[in-house]
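Single chain ahead, written as structure tokens, the form predicted alone.
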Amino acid sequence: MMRSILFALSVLGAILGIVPSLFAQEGIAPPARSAQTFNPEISLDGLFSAATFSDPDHLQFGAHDPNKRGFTLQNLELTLAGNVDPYFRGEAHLIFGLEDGESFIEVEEAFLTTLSLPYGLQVMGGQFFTRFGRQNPLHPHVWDFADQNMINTLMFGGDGLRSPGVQLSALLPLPFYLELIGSAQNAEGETATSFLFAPEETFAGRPILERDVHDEGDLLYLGRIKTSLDLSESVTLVAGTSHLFGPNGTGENTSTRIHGVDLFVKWKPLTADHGWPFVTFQGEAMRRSYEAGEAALDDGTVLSEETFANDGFYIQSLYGFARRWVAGIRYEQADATDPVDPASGERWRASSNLTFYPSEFSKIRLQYNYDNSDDRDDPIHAVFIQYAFLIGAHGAHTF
């Protein structure tokens, strides 16, 4: 374990040292750096849960979900961030986890962001979550519920959609907030399950082919528009629409499209004390069109070309009814339960939870799920108790 931690820290050091090394290779004196370069923001957050299910063969497919009876380490995340120089900010999120009793480390995100481009432009490059909708870019410790939304798991897999690439965003000079976002990323791996995920996997019975990147048509592209309006002094609305296009691994020329809309409304009175009371409403809806190619299986079966259409949504509301106390409800519906088998049936789930924040650095949550799927005779009841803590400096999250 210690060797793994040292390896992760050396990788992180290399990431944060990319720009000075490039300057040294070119014989160019690097620009002056602030003292913060040598004193990066460091934080560690831990997310743990205890869970029980009425059926041990439950339907929790999120990689960070409470996934078994008993205790689960949902997430342990080390974050390092800081300004590299006057032009770039570096940020890395390393995940430590347990799987079948074995420890593992993965680079969840590691990217550079520009700080001083004109005209409201910003470029980000590296490994990052695709900014599709509201839920996908979020890290598990800021989720409003103990588990991942069903529709996000169906569309983007258990870990969410993330991959190496580049993103360009523009904040337009208008009287209201309007942001345009576009990105190009690799479409391969288990963190892109609607596209080119692991070759040993299948989609609707079809084996996933190994497809290399030959040209720009083999990448994954995102387009997003996000706007925000103050409806009154106490009510703010944020709305967005996202669109994804990329290749999938069931054929040489097959592709996947995902479209989504999202909405967030928050009420907070001018007299709020440390943010309480408040009420939020949030929802997302998505639709996927997956072109599956023709496949000849080992048993002689031939699967013809077919387009699978899947959709689903979630809506949720939080009520901060007293300082440090938040109650939440959520309803979700999707037309498939298994992220790699779109024909596995209709499913809906209702959840409620109660969260207590002893401080801004910790929370304790109690959650109940009622999970109903067409491919099960009985609904699944689930109860989670979740505890989270945060140590160190941590940047603010997107509103």
Given for the second form:
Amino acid sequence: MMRSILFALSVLGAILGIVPSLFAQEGIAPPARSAQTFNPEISLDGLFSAATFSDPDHLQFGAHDPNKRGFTLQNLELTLAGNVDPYFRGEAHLIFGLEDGESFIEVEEAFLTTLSLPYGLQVMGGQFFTRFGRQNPLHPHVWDFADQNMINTLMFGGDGLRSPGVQLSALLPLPFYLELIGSAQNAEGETATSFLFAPEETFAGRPILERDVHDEGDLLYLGRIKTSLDLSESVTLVAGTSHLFGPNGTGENTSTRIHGVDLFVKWKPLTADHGWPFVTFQGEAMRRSYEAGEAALDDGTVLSEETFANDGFYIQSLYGFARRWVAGIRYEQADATDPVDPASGERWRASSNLTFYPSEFSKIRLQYNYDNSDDRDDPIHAVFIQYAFLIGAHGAHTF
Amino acid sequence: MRPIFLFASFLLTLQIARPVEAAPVNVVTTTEDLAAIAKEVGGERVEVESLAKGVQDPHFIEAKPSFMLKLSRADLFVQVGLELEQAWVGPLLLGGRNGKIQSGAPGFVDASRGITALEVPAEPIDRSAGDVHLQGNPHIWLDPMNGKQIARNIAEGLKRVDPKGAAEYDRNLADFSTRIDAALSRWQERMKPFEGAKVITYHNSWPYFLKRFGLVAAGYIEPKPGIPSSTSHMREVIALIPREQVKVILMEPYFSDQAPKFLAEKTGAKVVPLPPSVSASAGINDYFDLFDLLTNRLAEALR
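Could you output the structure for the form predicted together with the partner chain, given that the previous block was the form predicted alone?
The complete assembly is shown below, putting the previous chain first.
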């Protein structure tokens, strides 16, 4: 297959007159470099779970959460990545999903990143996860828990916040790591909840308008500052603040702002055996103010302009206590009083899990959630068994 | 359009305003062994720093943001290659966003270039074989003759990014190679009485070293590279030790000594901690110290 593609390319090149001149320079036949060199890194990861809940009407709203009793295909992700040329690296993540027996495909991310702009600058363009906080940009197969954080689901919807756009970031020439990130993205579609999309048809009683992009004010803007310090050779800290600003659909000029802070600390001894032992601590808090516009409803009621504010946080800790074994705990709380979250009222959830990694390319996870919401009489108990595999050449993950 | 134009002219101004001075060439290597060789070749003209510490397993280094910062300032980047650093170098190079050292750029050096890799899989292979490297075993620096080739590769890189220093780099390279040749005959002399001796190693880190000094790996503690030992595999190794007359079990200091100790108890073979890198323990300050320690310690253990 590869050989015939290469053949076709050289024929095309010959027609265009490129290839002969290139090879003439060297005075040799077409170079016998292996086709492997030009292949993108291709990988496929599959994430599945078996779940049971004490109440079938549970509160798992993340699109990749184990969300029913029985088995769920949480994520099947095909990743293609590689350097495009000396200037760009390209990366695409395609999701295959199953819903009620029907298969679907989704473009999760597809973007290119510059490799060599001067002054520590980097531009990213395409469809990508907004670099808000720590959890939002992560693909489900690297999540530390079987399900998405409540606050992320509340603010950014089941799939996380992602959209086509462009991002500029700068690594500042300072003695420590300080990165400034700014992005502009489209604000519509179901991967931009809190903005032009609302999961329900209405928000706080107001119908959601069809709002097209008229000018630059209708885009979604992110500003993020991220810093990292090595507190010692075995302790590293990463901290950041993120700020989002974008239009929402409750009026012609209404907007949403989301602010967040995030912290990550990892301890790992210098001489860790295959990466073990380690301890991580991670937390994120977010606050949203959603400006709902004035609305005259069909029944004659007039809703005046109003701003809804809500917030929430999670904290979690992982302990890699023995080679291949990781235990985790997580506590979360969110003020879920608006219709963006189908569950209303104050909600808190405590989770614990135990993960076994046979190798870097597979994992088996057992998780228990105690889920408590104000609008319910009884808490919900949930148990998940999650299992995952990764085949192919998968790029390394960032810290 | 105007803001873009302004921004571009701002960048140009910065470019022009940069002071012209003979700053040392900033070399960042992935491992201490490469750093030690880069210091030999670069001499006074370079400042060298390694991302991994000698006490660390170079397969499992974390892509820490502070490393990206180091790469953002590097003039030359040197990696071992053969996928040794596959799990962590990619995000660092991308995050460092330094055009001078991206793969293919003049400031990028793959130290394995021109070295004949051992254990290149003869047949198509997949991960059921463990962490097997498709391009061959990456622990190339553990043969001093490969050290000479690594030095040549680094010298080429240095000449590309700092042509003014070419004569000096060539001189340093020639000097280093001569000293390696001299030291190698000393090391080989030391190991000569033990030619053909069989050893057990923990990870398959030593093929280059063993081949150069005439030793043989009779088995490994890992049943497959990167895969932890199992009871049945341990049983096989226990049987193998007397059969093959293995006297020593070599282990890299960063692995758990549980399995090696167990083997030693069962068979009477000796556990010999063997640091595979410069600066992995006190007294290994350069590439020569490394082989001095390795050959001394092995010769003593095999006696």
